[in-house]
Each structure stands twice: as C-alpha cells, then as structure tokens.
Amino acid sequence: MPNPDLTSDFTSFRIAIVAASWHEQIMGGLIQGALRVLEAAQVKQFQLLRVPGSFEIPVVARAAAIAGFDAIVALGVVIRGGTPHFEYICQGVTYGITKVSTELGVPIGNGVLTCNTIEEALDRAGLPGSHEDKGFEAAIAALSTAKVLKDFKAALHT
C-alpha cells in the first residue's frame, strides 16, 4: 500500500466507524488499526458504532451517512464455514456498504475480512505478527476519499 498522506488538515472531518462484534481478538486489532490512522490524522470527531455481526454493518453505515459522517470505516470478518451462509453473508455486506456509498456519496473504507480461516482472518488483523493491517488501510481508504470529495466539492463552488 502507498505511503499514506495524512498531513492534510483532518480535524474538521467526522468519522464513523462501524464494527462487527464477532471474533473479538480480530476485530480488536482492525479497530485499533482505524484508530492508528484516526490519531495520526488528528481526526477529533469519530465515533465507534459497535453491531453484532458484519451483516448488520450496511444498515448503521447508512445511518451514520445520513447523520453527516464524512467517510465511514466498515469492519468486520466472516470466516468460510460449510455452508452457503459464507457466500451470501459477504455478498450482501459487499452490496449494502456500496449501495450505502454511492447513493449517499459517503466514502466506506471496506475492511470486511472475508476469509477461508481464523488464520488468514489473524494474519489480515493488524494484531503482532500479522503481515497485513486492514484496518488501517479501510480508514486510510476512508479518509483519503473523503478528503478527495471534500477537495472536489469546494473546487466546484469556487
């Protein structure tokens, strides 16, 4: 992933994340990696919006986007079982934080693990030893955009 800039004036813009509850060590280090990025962008308005499960992540994104959040970040895990539930679990979270995105035009950083095992989920988690970080690179997506349409916006009226 790119060096992120987050240099730019950020303390004006609220943020929204919205967490699954599920895998409680997994979610606890995608949390903690939004929340790197929020600190180090000196963002001074985010709130946390705890829900049980990923599923359940499109219909509070909607809620916190209609309340004036800037750019939420979406983050939860489903992990592959023996059942279809797997396929249709991810699918209807990838379709509702889009269709939340582009009908509000509210960036969502989607840091929805979608995994075949508790250890890709651990290694994606941004906890010690995890070669990857996506919370982190949700909030980074989030905030960038946001900070884009902001930008374009104010472009637009000058």
The other form holds:
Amino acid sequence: MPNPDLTSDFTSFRIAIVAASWHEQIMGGLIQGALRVLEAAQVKQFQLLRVPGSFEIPVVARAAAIAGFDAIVALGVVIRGGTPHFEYICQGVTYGITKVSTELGVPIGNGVLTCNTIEEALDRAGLPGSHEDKGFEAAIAALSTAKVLKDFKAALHT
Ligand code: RBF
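For comparison with the form predicted on its own, please write out the form predicted in complex with ligand RBF.
Let's see the whole complex now, leading with the same chain.
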C-alpha cells in the first residue's frame, strides 16, 4: 500500500466506520486497524456504526454520507460458502458502496474482505500473526481521499 501520510490536519474531519457483524474475531482486527488510523491522524469526531451483515453496509453508509460525514470506512468479512450467496453479497456491497460514494461525493474506504477461507481473512485482519491490515489500509484510503476532495474544493474557491 502507499505510504500513509497522516501528518495533515484531520482534526476537523468527521469519519464514520460502518462495520458488519459476521466473523467477529476478524471484524475486531479490522475495526482496531481503522481506529489506529483515526487515533494517529488525531480525528476527534468519529462514529462506529455496526450493521448485521456486509449486505447492510451500503444503506447505512448512505445515511452517514447524507448526514455530512467527510469519509466512511466500510468493514466486513464475507467468506465463500457452498452456495451462490458469496457472489451476491460481494456484488451487492461493492456496487452499493461504489454507488453511494460516487453519487454523494463522499469517499468510502473499502475494507470488506472477500475471502475463500477464514484463514485467508485472518491473514488480512491486522491481528497478531496477520500479514496484512486491511482495516488500517481502508481507513488510510478514506482519510487521504477526503483530504484530496477538501483541498480540491478549497482551491476552487480561491
Ligand atoms: N454477511 C457477512 O458479512 N459475511 C458473510 O460471510 C455472510 N455470509 C452469509 C451467508 C449466507 C448464506 C447468508 C444468507 C447471509 C450471509 N451474510 C453474511 C449476511 C448478509 O450480509 C446479510 O446480513 C443477510 O443476508 C441479511 O440481509
């Protein structure tokens, strides 16, 4: 992932984390990863919104975008099972957060893991022994993009 730049002033940013509730141990790692970013960036205003499953992330992300949050971090874990549900849930959440983000102009960091096995997800969850920290990465992406948008809009008015 790109080098995270958390040295800008993020103190006025309002950030929502929208997190599903399936696979709670992995979700714990993703949420902690995102919270580490908010702490490092000294974000003062944030809200953690828990939803039942990843499929429910877009509707709550939309409400957060409309409510004026500057960026949203979407966190979930979808594990491939024996039925086509995996594809439908993955498509639904990916399409849903893309639509919310582009139509409402609010960046959404995509931290929804779509994995073949629990082991694959554990390896990406930012837990002890994990090789990757996708909650952290999604929060960095959301904050960095919110900064790009804020600077861009400010420059238009100068
Ligand atoms: N939600 C997840 O966040 N991760 C999953 O791995 C997951 N697997 C599911 C498998 C099946 C067969 C079903 C029916 C639902 C699953 N869900 C999962 C829940 C889904 O995101 C949503 O909450 C429910 O379908 C209710 O709308």
